[in-house]
Structure formats: structure tokens, C-alpha cells
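Starting off, we have a lone chain in the form predicted on its own, written out as C-alpha cells.
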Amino acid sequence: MLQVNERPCDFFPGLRLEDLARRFKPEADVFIVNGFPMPPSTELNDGDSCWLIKRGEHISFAEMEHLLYARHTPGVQGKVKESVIGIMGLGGLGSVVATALARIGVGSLLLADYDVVEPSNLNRQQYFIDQVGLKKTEAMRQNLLRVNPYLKVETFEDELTESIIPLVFKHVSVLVECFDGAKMKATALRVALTLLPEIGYVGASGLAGFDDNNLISTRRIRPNVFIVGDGEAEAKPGQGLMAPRVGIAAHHQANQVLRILLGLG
């Protein structure tokens, strides 16, 4: 048995890439098994898995969806698929949570960000030198729609205040605090603790520097409520927030959400 763009294909001896294409898609122009590009003459093996890609094309939304069903199993991608996840703040961690977020397929995300992209955001958030300017919320729209092209963003694009967060949010999955202050990170607690108790929180302290990856954990506080980070760690002259360590903590918060989503805790 082949796969064949991650469908079951029946096996025989003698069967090459050409013949896949043929059968499957005629305009294929770029021909992968196992991971590696191989030409149309080559000849297949029982358990190959193959890719038949013409060059530059966009696949489909029923192509997109079986390849998320297939790559995290259906019980997992249904349920992702039919979430909505708010984030609050698009700077180093948030732009990192949305991307890992839309790259699992999640069905719908929020996004509330009042800046713009600067310069001295491109050391460690998602955006490029060409989108400085722009409002984070558009820019970042932007590209998670070239990652998934399929993904429901909306847009939240004035401050965010103690009344006004649960208003914007009232109606998502699991809440994501991304800010830089402590201020928000303190109001945004609050908020998640007394007027949306229903609805999973991550949130994040202590992730600038370069110290030792493994400090950076995720610690529950409530039930489903969780932070992530080494709870000490501020941005301050001489230990900057930089990308790989802010990375490391937007990547736990993005897989809590999953946790969350997954009834896992």
C-alpha cells in the first residue's frame, strides 16, 4: 500500500511515479517520496509515500483539510477545527501563538493589537521589513493567511481595557495573553479569574534573556487556567527579549491552548 498526498493507494511491482501522476493529477510537475524530490521515472516501493505537487498551485480547502485530519488524526482535528482562540497582544509571543495556531488548523482566531510594526519588533515577532508600517493586526493577517489561506481571522484594533476584554472575548475557546507590561498581564489575570471563568487562559511571565531553556515551564494556577514562562525574568538592560527564548515560551502557550481544546488540562 502507497500514500499518495496522504490518500491509501494500491501497490503493485513495477509501479513508477509517472503512473501515479497519470492516474492521480497529470499536471504534476514536482514528484516527492519519502521526503526527498525523485523523478517522474522513478520506481516505487510497497509503503512509499508519495507527493505529486504541481509547482506554484494552491490546494484546495477539502486538500487542506484532509492533510490536517490525516497529519493529527480526526478525533484531535475535529476538534481544533471547530474553536475559536483570542489573542491578546501580536508582539513576540502572540505573533508566534497565532502562526503555530493556524498552522494546526484551528477554525477562527481573534486578534486585539492597537500597534503598528517597528523596526525594532523584527528581532523576535513574525513580521517582515517590508510590513513596517502597518498595523500589527492587518500585517499579521496577512501572513497567517499565506500559512492557511482558509483560517477565519477577525481583528480587535483599539486598547484593551479591564471593561472591554471580556466583551471581545466572551465567546472564544481560550484566551491567550501575549502583552509586554505587567500591568496588562496583571489586568488580563484579573479579568480571566472573576468575568470569564468558563473560558481556558494562558497566559505568560518571564521569558527575556538567553538563560537555560528547561526554566521555561507552564504551571496550572486554577483549572484551566495556566502561565508559562520562569516567573522572573524581565526585559532590562543587558537581557533583552530575544527570539529564541520568546519563542520557546509562545510555543508552550500555543501547545496549552491545544491541551485545553483537547480536554487535556
Second form
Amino acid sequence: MLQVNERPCDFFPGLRLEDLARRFKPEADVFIVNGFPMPPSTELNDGDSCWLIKRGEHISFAEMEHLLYARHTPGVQGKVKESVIGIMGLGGLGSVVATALARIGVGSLLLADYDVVEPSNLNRQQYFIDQVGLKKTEAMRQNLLRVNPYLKVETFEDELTESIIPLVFKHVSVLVECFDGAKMKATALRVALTLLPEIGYVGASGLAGFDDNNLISTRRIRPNVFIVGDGEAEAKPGQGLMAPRVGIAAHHQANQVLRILLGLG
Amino acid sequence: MKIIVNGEEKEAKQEASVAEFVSTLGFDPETVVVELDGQILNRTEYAERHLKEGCELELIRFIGGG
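Having seen the form predicted on its own, can you show the form predicted together with the partner chain?
Time for the whole complex; same chain goes first.
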């Protein structure tokens, strides 16, 4: 038995994808087998799950979701879909982490930032010129939903403090620290280690400038607690923050979130 | 007196507070997470807790940028 656009269909040896297309959807020009795009001449196996899609046509939620994740490693989607990820700070780290996690289909993001988009942010942060002046939480919500309309986005717009962090983020699966200031970075890790011991945590320290790519690493502090960065390159006069290196660190963070969700923390 | 800091032996002033010792390393105590003999300290304890001969300190220091 096969599944074709979520409907059962009899299988026989030698059956090809194009045979299904002729029978069910002659206009189809995208062919997905078990989550991967394949040519129409592909010979099918019993149990395969097939999607036949016409590019540009209005497609259902289930079809769209299937297409969005067609390039995922199998087995990933179910696990990330159930997760809630907290992100503290939506700057060069947080906006990139949020975008990567939206793209891989996490179920829900809880985004915290009290700031607005400024022109000086655009050298590294995932916003657009026409969003200058908008709250970062709102601008990020708009952008993420354009990438992944099935994402649930919640926002928190007040300043985070030692006492507020555990209240806001107590229900997340993983908490990602993307603050700019060193004192808040230390505060957040202290809170996570003392008050949120069951929650995965990925912080960052040392990602300014344009030093060697490979000095940025992901260090394990505890099971499910990690700090990304080179530990040295501070943002200060004479050493700025720029998209390439901040992006390296942010994607270390996002991949570590994924690894924690997959039980590899 | 000798103490262990991040696995390495270091010299510290007798009965120095955690905050004093962290400052001698050139770090702002507020940018450091401190574990003293296996216990994560609250920020208010940095001035109150004093180091003892042979104690073990784990320091995680943060720098700005994000």
C-alpha cells in the first residue's frame, strides 16, 4: 500500500511516480517521495509516501507543510514541531536564531526584546529598511510568519531581569541567550543554572569583529547547557559586530538547540 | 593561600571575598557566573562569601556583543 497525497493507493512492483501522476494528478510538476524531491521516473517501493503537487496552485496546509520540510533529515520534523523555544534578545544573534528555528519548523517561539529596529541594526540583524522604528518583536513576528506561517509566535516586550526571566520562560523546552550586554548574559546563565535546571540553555560570548571563523566553538557547561563563541572578541569601540561572524555564532546556537531537542545535548 | 580556579592552582589573598578575587583577575564580577565548591552563587553572595585555602572556583566570564 502507498500513500498518495495522504490517500491510500494499491502498490504493485514496477510502479513509477509518473504512473501515479497520470492517475491522480496529471498536471503535477513536483514529486516528493518520503519527504524528498524525486524525478517522475522513480520506481516506488511498497509503503512509500508520495506527494504530487502542481507548482503555484493553492495547496492545503498538509501539502504546504510537507513541502516546507521536504529537505529535512527524516525523523527531525516530529520532534521539533512539539518544541517551544525562548529567545532572549532579538539582535544579531536572536534574529538569526529565530529565523533558523522558524525555517526548521519548531512549533512555537517565545521572543523577548524591548527595543525597536534601528538603521544601525541592519548590518547584521534580520530586519528590513521599511521596518525601522517597529518593535523588534513585531518586526520579527512579521518576518518569521512570511517564512513559516505555521509557526506560533509569542512575544514579551518588557525588560528582562533576574526575577522576570524564570517567570516568562519556565515552560520553554530550550532557552537561548542572545543578549548584547555581558552583565545580562551572566545574569541569564545564573538564573538558568539555579532556577531553570530542567530547561536546555544555549548562551553566547565572544563573536565580534572578523577574527578566524574556527575560533568560535560550542562549549558544554553542563548536560543541555552550552555557551557559543570565542570567549574573547568583545564588541567595543574599534571592534564592531557584523553579520558574518555574529551569524556563525547564531547558527552554532540554533544547531545546538536542534541537537538538544533531538536528545543529543 | 592556594585555591583552584577552573582546574588550575592560583594564589589568592587570605579570606578574599569572591568579588575581590574576581576583580583581581581584571573581570567585572557582574559579568561572571561563579560556582564555589560545586554551588552556583547568587549575585548578592559575591561580596559575602570568602575564599578558603584549597577551595574550588569555577568562573564563566561573559563579554558583550550580540
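All values reported here derive from a predicted model rather than from experimental measurement. Numbering follows the first chain given and starts at 1. Rigid core (definition): largest C-alpha set, two forms, superposition within 1.5 Å.
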R190: CA shift of at least 2 Å between these two forms after core fit? no
At a 2 Å cut-off on C-alpha positions, does I221 qualify as shifted between these two forms after fitting the rigid core? no
